[in-house]
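First, one chain by itself in structure tokens, the form predicted alone.
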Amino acid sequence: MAAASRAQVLRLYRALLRESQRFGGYNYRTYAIRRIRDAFRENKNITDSEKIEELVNKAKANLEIIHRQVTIGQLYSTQKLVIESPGNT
């Protein structure tokens, strides 16, 4: 399988961030975004094409998990936290 291009990796990164923004809970949302950013920063200097392909496949699986969890979370709504109030931003 061919190595993932930079554009594909960036598209996947944006998709992960976009999907994480849909988490209903503030803590889940901020944790997911932080983990995504940290993981991509940690692996930004990898040049081995097999390792890159492995990481891309792992990220795609995580995207599916995030999508599923967001959908489940939307079924069970909760009250917003104080920090999420419009006056606190």
Contents of the next structure:
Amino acid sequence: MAAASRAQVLRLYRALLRESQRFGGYNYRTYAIRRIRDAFRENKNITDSEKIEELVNKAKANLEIIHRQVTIGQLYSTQKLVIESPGNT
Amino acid sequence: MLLWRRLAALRAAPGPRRLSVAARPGPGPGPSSPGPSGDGDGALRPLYMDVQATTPLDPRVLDSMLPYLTAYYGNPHSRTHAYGWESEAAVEKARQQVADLIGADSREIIFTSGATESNNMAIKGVARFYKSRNKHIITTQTEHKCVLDSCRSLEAEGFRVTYLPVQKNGLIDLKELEAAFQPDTGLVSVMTVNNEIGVKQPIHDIGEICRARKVFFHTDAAQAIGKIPMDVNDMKIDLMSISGHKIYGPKGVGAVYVRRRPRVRLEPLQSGGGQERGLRSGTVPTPLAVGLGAACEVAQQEMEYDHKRISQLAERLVTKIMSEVPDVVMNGDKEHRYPGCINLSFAYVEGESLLMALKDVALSSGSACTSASLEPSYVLRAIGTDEDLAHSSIRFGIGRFTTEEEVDYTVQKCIQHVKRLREMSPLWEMVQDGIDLKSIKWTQH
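Condition change, the form predicted alone to the form predicted together with its partner chain:
Let's see the whole complex now, leading with the same chain.
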């Protein structure tokens, strides 16, 4: 199946990171970005196509979760944390 | 004719609206909430380093709860329609998720309103059911207030309770535990991870001792669940209390594990329609139960990753503080602990002043449920901490969402203010001059 191509995985990775950057909350934003990077790094050598498909599906589901939660965060936004300055994460 | 239609269309389509908390009164920081001093940035929020008090909802948990707060609002006990069936299915799925985290069967999980209710149910329920033959209970001096208070109220009912002391490192002495058993001991209750100092009791060994004597073993695992591996069969646990809001789940829900083989019987605290196997009547709050289940599943997946990260951050925090500032004591055993709960005593510094000075960081000294009183924490007293050191203790909590940046900021502010407060302290001056404070005879004026 063409579902698990390298290009698709990279597209997903970038989409996940881009969506996570939109989190208003510092802690959620940093966690999502960190976790996504570490998870993709951890799984980068997997070759079993079934396992890859499972992981890709999980990533797609997580992308939707992040999208919804980012939106909710924007509806109920609050002030930044003391260590957030413009230009920082 | 066309003009009014165009105007109506314009008015009706404002585009994506950003509703921010600042735009209207309502939820948000109240007038008394602190912000950083004099930056002029307005009220920036403090960093959150108090995860033992409560944790933020994991976005994955909130995502799983929302459908049951909006569309799927049925009562899980309604047997006659789809609203009830879908709600029940969600609750049962959550029950399985909780059970999977602790190696239990889903029929052994009862949803409650939190670990306090679970503790009350387990301790009072077991004691009262078996009261005709077992009138003695063993617990420790460092348990959570709800356990100690439940035992106290059982004493008023005629039970005898032994409150085991702890050693200087916060752990109980297993020999003392064995010696405390009496012929009519019915229950032993020891918490897995302490919420104030983070020490981890030898649950495996305690389970063995209790099983050998056929005495029920209850553990308050609110701070341990989802953070360290727990298996009720491995650890020979008969009853366990679980809290939702300590593992990035919602507040107002918890669970109690009640073993079925060999069967543990409980006298229920709450009477009613017989829900939750008759042990806890009342409508199970589907969204909260779903949240607890999701939190448990996420915790199981993330346990190894979180533990590794939190250990590194904890090591970083403690090493940095201790290398810059002398006379700092870590309360509780250095090895048998959960790394994310660090309790430090800063000698010659008053704890409340340090907390007030660190107003950009949300911290606490002692547990949230005792922070209103002026007494130093009973847990610190139990491990033999000097009165003055007990007053100078701060608890740092590191969790799944804590960043290295936050740890560094906290460390920097902590060092800065400890040094500043010590400069102002006459006691510190005397210590620097080599005077032994314990030798001073304070005179009356």
